[in-house]
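Read the single chain below, which is given as structure tokens and is the form predicted on its own.
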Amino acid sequence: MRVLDARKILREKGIRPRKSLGQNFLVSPRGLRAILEAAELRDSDVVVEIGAGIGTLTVPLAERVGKVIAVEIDRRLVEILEEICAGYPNVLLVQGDVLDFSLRQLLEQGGCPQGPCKAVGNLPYYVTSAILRHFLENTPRPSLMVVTVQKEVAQRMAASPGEMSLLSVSVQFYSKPRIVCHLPAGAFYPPPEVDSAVVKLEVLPDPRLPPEEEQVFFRIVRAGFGERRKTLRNSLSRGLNLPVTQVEEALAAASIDPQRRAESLSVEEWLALYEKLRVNLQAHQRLSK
């Protein structure tokens, strides 16, 4: 597969990289086909691309769905992108930064309000908790998302328990997150400090809590991850301000060892924990009102 030469495409437009925007650009051919592969695209898809550079995702998707929302915050690259997308006609480019946007602004503005669409994009490192937290976090969701992200950061995205971290209960929470393949600095111009990841994202159809019911769940994850050498005994007690025998009973009925660490737990256990859990924090918020 065919990739856009962005060393050559970005010396004839005079263009450095911006570090401070996160701008590694994909280079690998193995790379791109294992994106385009793990987004199971189809001819009816509607896809926001997160980031779109130069193009080298861009392009392969406009031959493959039926609609592409490309993001990308620098207007440099925004040139490029029309000169290279012109022959597309089912492409829309937005300049801007996509967390100004909501997907269903997105949606609109491609002409598909109703979605639903797939996600997919090199994430800046600097910014990929946040860009995750959006897309994942807010409705409308996207139904796939396949992204790549720093290695560390796609290991704690799909870890297991005992290697669980709030990152982690945070994308499982919404989503079946895998590792489709590792990627070496080298496949990205310029190389990066570290190696990558592509993570394939199926987002759960059905949200696992209702929305005003998530700040609670998340508060009660938060406080586990709190202290995090502490047992969830001591860390949920300390973090909820609740008494240490409320927490103890809350985890004995969730079937929890309290000398358990938040790293152990799966989001099945959070979600036991949370119901057991809910309604001391909510009779102990009545009474500090």
Contents of the next structure:
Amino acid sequence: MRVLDARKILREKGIRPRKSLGQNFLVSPRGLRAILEAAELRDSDVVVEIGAGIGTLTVPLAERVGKVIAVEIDRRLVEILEEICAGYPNVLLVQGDVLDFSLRQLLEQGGCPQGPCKAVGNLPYYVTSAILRHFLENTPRPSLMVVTVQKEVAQRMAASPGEMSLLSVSVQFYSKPRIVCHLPAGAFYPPPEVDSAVVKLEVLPDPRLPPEEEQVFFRIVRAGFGERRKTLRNSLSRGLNLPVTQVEEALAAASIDPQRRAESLSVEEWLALYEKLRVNLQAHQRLSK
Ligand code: SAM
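Having looked at the form predicted on its own, could you now put up the form predicted together with S-adenosylmethionine (SAM)?
Entire complex below, previous chain first.
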């Protein structure tokens, strides 16, 4: 599979990649193939591309799907994208910070307000978590995301109980993540200081909780992870300002050993715990008003 020669294109245009914008351009045919395959592209798809760069992904996406809405923050690169995508009327280029646009706005601009859509991108690493949160926590959500991220972040996103973190729970609350492949630093120009991985996130079609309950759920999860190496019994009691006995009762009712630590719980166990704890939290809040 042919990949654009990022080094040559940038040199010809007299553009130096900006580290501060996470500008490491994909030059690996294997990486490109893996991303395209993971996205399970169809003619009818609408794809939002996050951080289009010089169009390395944009062009093969445009050749395979109905519409590509490509967001790029750097005006210098948008000029290159305009040239490279000139022959593809199904590409809409949007210049700006992807975090400034809701998915709804992007879909409206692309003339497909109804969705559904997929989101694909070799993410700028300085803003990975914010981008994941932006696309997963707001509605509408993409039905599928394929993102390249730092290898360690990919491992945390797809972690199993025993190695869970706040990021693992946040990502797995909304989706089923799977690492598709690892990419060495040399898969990019210029090479970043870290290795990368492509992650496929199958976004759950139905939310696990109503939106108004998500905040309370994540308050409990944050409290659990708040004090590293503490047992759940202690971290939840301190973090939520609840008596230890109440936390112990909720843990027992959710069949969770109070000596376990936050990193050992699956999302399903957090949900079971949430169901038992939320009543106590509401009562406690009423009393302290
Ligand atoms: N997609 C290209 C590729 O695969 O070669 C570029 C990937 S590079 C890792 C990340 C791209 O995201 C850069 O082009 C950078 O300018 C752009 N970018 C950085 N921050 C952004 C933001 N907040 N919103 C939109 N694009 C951003």
